[in-house]
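Take a look at this single chain in structure tokens; it is the form predicted on its own.
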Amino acid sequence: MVSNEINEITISKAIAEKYFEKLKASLESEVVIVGGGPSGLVAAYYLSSKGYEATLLEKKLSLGGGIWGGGMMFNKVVVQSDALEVLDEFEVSYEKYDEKHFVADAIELAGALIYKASKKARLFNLINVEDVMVRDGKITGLVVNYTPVEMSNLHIDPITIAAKAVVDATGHDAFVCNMLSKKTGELELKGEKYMHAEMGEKGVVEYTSEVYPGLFVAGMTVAAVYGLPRMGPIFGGMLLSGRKVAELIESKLRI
């Protein structure tokens, strides 16, 4: 007779076994995206939809980046008309404000991006990137540890994840690019500039690119690397940058 009793040890085994199945499968990924904000989530979704093994690493407990707080904790965000097709792809509702500006609910947008990406890619939270792996002038993977290890300043060695392509979508910090620059001296970061929404939105999409063999940038990382203006709570550029970096990586990996 099968028991219907809920068992604490069975619960623990289920969590541990299924988590480590996912982790083991991710240790050799085609693409690793660092940063679970809008551009990272969109990139993970589109790459996985195209059949690539995509793993996303977020150092914080929750994904979504800067979406949640909207503008100054008003949980509404703006998306320009150019990016509405991405909102439609993620089934996010929006209201027309004028011909160019459309308003979406910040919580719905964050939730939709996380949900859709999680159905396609392998998503991890609370994992921090400590270092990069470089072979023959190309980035080949990342060195990672749990975020609480860093927060507690514990001397615990990390593990590694191999990748054919890495996306730095860590936003203003441009963490992977800064680490690579520090370790190799081969990548110059110009630093994010003043507020100019129109220039920032256009530039972050235009300059989404491969900045070092195997390393791509998306979202606000683009601004930090190329010295572009910031843009505040308008998110069309973030969404389009995430889609563009997926297209660039697909083109490269297909060769």
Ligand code: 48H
Given for the second form:
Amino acid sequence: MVSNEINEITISKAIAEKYFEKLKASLESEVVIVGGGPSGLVAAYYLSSKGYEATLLEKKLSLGGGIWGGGMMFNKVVVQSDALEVLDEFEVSYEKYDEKHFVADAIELAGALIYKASKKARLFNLINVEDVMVRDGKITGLVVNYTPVEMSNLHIDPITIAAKAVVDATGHDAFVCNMLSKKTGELELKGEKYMHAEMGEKGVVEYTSEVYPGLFVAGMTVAAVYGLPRMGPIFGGMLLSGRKVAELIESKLRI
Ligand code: 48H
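Compare with the form predicted on its own: the form predicted in complex with the ligand:
Below is the entire complex, every chain and molecule, led by the chain shown above.
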């Protein structure tokens, strides 16, 4: 005899109710982070740890961005000594390679960032940010649609999400900055430069900033906006940039 305790319609109702509860709560967020790579996940974690309502939007099925494949699909990543405290915060293990270079497992790093960020922030996958919302010279939110809508080229209008602060953490694409530049002409992107790991790593953290009222940049997007070198599969700069953008937003929203 099959009991009726597990019910298909209850399963569907539970998913629909809980998902739309989360989506509705996110429609007016304090901070929206675009991109679920290392810098975006770290920013989402630290912002929500500080008590801010942080929503992260990722267009792909899986979060983690460029972490998973390490360097050329060798799934290990290097993190320099300055960023080890972020690995410790996320309980990621690492091995010393020399005084300055440490090695972490790419899968463990991606898993830990996603896990810890998901405990605190509102994370969405399969949501593609396709435009910006601007009023009175300030970014006020984002225009979003489900990724399969874009992939299938269906004519379906997007919806909007309001935010007091937006973080462009879309990596090499610098999607939000490029869109803002195209639509307003008020932001100039210098474009990412050649490989120079030391300059790239330092610059990405140093130049993490607010680039337009309400719009902050973190991770590789910083390099795209400020014309900084790339650095390859070393991830300390991404982690520190994510932490720094959370601190900058905190000091701005606290006022
Ligand atoms: C929603 C979007 C959209 C959109 C893109 O590339 P990422 O891992 O970004 P970072 O900056 O946190 O880390 C960069 C690092 O992975 C890397 O590539 C390095 C260090 N490269 C050095 C080198 O020399 O090459 O993640 C960005 C995420 C991705 O998951 C995208 O899918 C997502 O943003 N994304 N999400 N709406 N319009 N555009």
